[in-house]
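Shown here is one chain on its own, the form predicted on its own, set out as structure tokens.
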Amino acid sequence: MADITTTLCGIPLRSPLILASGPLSWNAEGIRTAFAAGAAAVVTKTIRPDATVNPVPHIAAAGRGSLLNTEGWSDLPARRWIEHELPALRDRDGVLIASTGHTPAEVAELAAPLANAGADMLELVSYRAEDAAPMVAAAKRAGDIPVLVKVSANWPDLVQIVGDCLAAGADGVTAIDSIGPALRIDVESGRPTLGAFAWYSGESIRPIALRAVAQIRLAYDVPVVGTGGVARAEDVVEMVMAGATAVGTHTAPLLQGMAWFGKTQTHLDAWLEGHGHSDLAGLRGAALPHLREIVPHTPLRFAFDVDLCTACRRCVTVCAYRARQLQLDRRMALDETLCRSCGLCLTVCPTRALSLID
């Protein structure tokens, strides 16, 4: 078996798979279920002094593998977490990360009690970029457990904000939070799906999360929990190649069930072995050097493997320039005078019958 262990802010994890903050981690029972299913770490719902009261409804499907939500923070007050939920997890089999925020004052109030109640690490979250570094400073003054700061792709100066948080003492970064505001409308009723603007999560946001992880890792040598849109073992590998130390997810296990963790760990091990990798750590940041390269302009040179071709004709359909044709005997014809080397055909081929010649 491949070695998929990692270390996050000095704390060993048996795998990179973390249940991110959300409804599945709303109390001790839910968190314990996640650990039993295979999550190496779990982030609680965001703990604030008072409980939230969520609108009804507040979660809706929004396309394949994605969700909208208008949830607030934890619907249990901080006192309940500190006195009951966190202490109930002292015999847990995994790393417990307490999410808290949304202001520096609240972090100053709750950081030490949450640590004393049993949290291994804190994750700080706020909707205001200007509060991020002050929250980190407040948490570090209050205790000595590792502190992650959760950042938003909505923040235009993301790299600078991360730098400010690191200067304030942050031990790592979680990238990213849900994005938005977003909107879906029920065309039958003419009403917004959740009655209001909402936050968007799931598979559709993965490219944005990957961008944020890569930007942070190109700028700083810091542990990053890549979070957003991870639904398959290959997505885990992609996050690690972007530089992630560990990988958070919530939408996938929420939609597919907690068994997602065990299945994904099995598939991850099989993927690594099938590709000749003895461990996951060796792939960390593998994509980053290529982001620094000068963009090439040399025309693409294609190879075609007729034995892999299923004649789905996707490559022909998506060619805006009508440069590619598939003959009845499955021979591929390419008019190089029409081809613009856009590369779309490569990315839609389901069997990799099309590939590049280096």
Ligand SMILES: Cc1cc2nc3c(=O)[nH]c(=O)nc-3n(C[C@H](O)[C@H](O)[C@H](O)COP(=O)(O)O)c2cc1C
Given for the second form:
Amino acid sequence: MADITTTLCGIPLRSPLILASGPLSWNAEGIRTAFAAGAAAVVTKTIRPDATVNPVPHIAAAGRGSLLNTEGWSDLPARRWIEHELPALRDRDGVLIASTGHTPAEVAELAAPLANAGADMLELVSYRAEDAAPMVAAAKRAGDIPVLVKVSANWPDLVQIVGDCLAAGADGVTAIDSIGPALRIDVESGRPTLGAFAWYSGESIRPIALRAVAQIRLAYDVPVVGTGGVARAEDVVEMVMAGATAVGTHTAPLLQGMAWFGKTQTHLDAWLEGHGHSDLAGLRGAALPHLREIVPHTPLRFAFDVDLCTACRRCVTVCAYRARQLQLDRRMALDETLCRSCGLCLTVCPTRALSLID
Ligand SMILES: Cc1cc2nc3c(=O)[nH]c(=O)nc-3n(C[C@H](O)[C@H](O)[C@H](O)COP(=O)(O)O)c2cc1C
Ligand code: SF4
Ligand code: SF4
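Having gone through the form predicted on its own, I am curious about the other one (the form predicted in complex with the ligand); can you provide its structure?
Time for the whole complex; same chain goes first.
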């Protein structure tokens, strides 16, 4: 079996899989279920002094493994978390991360009570970028458990904000929160899905999350919980290759059920073994050096394996320049005077019949 353990801000995790903040971690029972299903760590729903009142409805499927939501923070008040939900998890089998925010004053009020009630770590979240570093400073003044700061890909000066948070004492970063505001419209009724602008999560946002993780890791040597659109074992590997130390997810287990954790852990182990890797940690940041490479301008040179080709013609269809022809005898013809080396045909081939010659 491959070694999939990791260490986040000095705390060992039995796997990189973390249940990110959201409705599945709404109370002690939800969190206990996640640990039992195999989550190595769980982030609580965001805890603020007062409970939120969510609009009805407030979560909708948005296609392609993605969701829209207009959900606020926890609908249990902080007092309830501190007196009942967190103490009820004292015998847990996993790492408990209390999410709180959204202002420095609230963090100053709640950081120590949440730690005393049993949280192993804090995760601070706010919609306002300018609150991030002051929240970290408030948490560090209040106690000594590790502090993650959750960042949004919406923030244009993301790397600078992370730098400010590290200067304020952050031990790690969770990247990213849901994206938005976003909009879908039900064309039958002509009404906006959920009746409002909403937050977008799930598979559609993974490329944006990966970009944020990589940007942070190119700038700083800091543990990052890569979060956003992770839905299968290969996505976990992709996040780790972007530089993540651990991987958060909420939409996938919400849509597929909590058994997602056990299934994904098994597939992750099989993927690593199948690709000859003895551990996951060895892949961390594997893609980052390539982001610094000089962009080449030499034409692409293709290899074509007729035995792998299923004659699906996808490579022919997607070529904007009509450079490819699949002959009746299944020979692949490429007109090099037309080919602009855009690379699209390679990436749509389902069987890797097309590949690059270095
Ligand atoms: C319904 C829903 C509620 C969420 N509530 C919170 C929250 O209270 N606090 C928070 O920091 N993130 C919250 N999130 C964001 C997730 O923790 C996560 O950052 C985001 O959804 C991207 O990950 P995913 O694509 O795996 O879901 C919520 C996400 C969803 C889908
Ligand atoms: S690299 Fe682009 S231009 Fe060249 S054959 Fe493929 S799709 Fe066409
Ligand atoms: S996309 Fe791949 S499998 Fe399909 S015709 Fe082209 S080379 Fe063959």
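This structure is a prediction, so every number in the text was calculated from the model and none was measured. Residue numbers count along the first chain shown, from 1. We call the rigid core whatever largest set of C-alpha positions still superposes within 1.5 Å between the two forms.
Relative to the superposed core, V295 undergoes a Cα shift smaller than 2 Å between these two forms.
Superposing the two forms on their core, we find that the Cα atom of R330 is displaced by 2.4 Å between these two forms.
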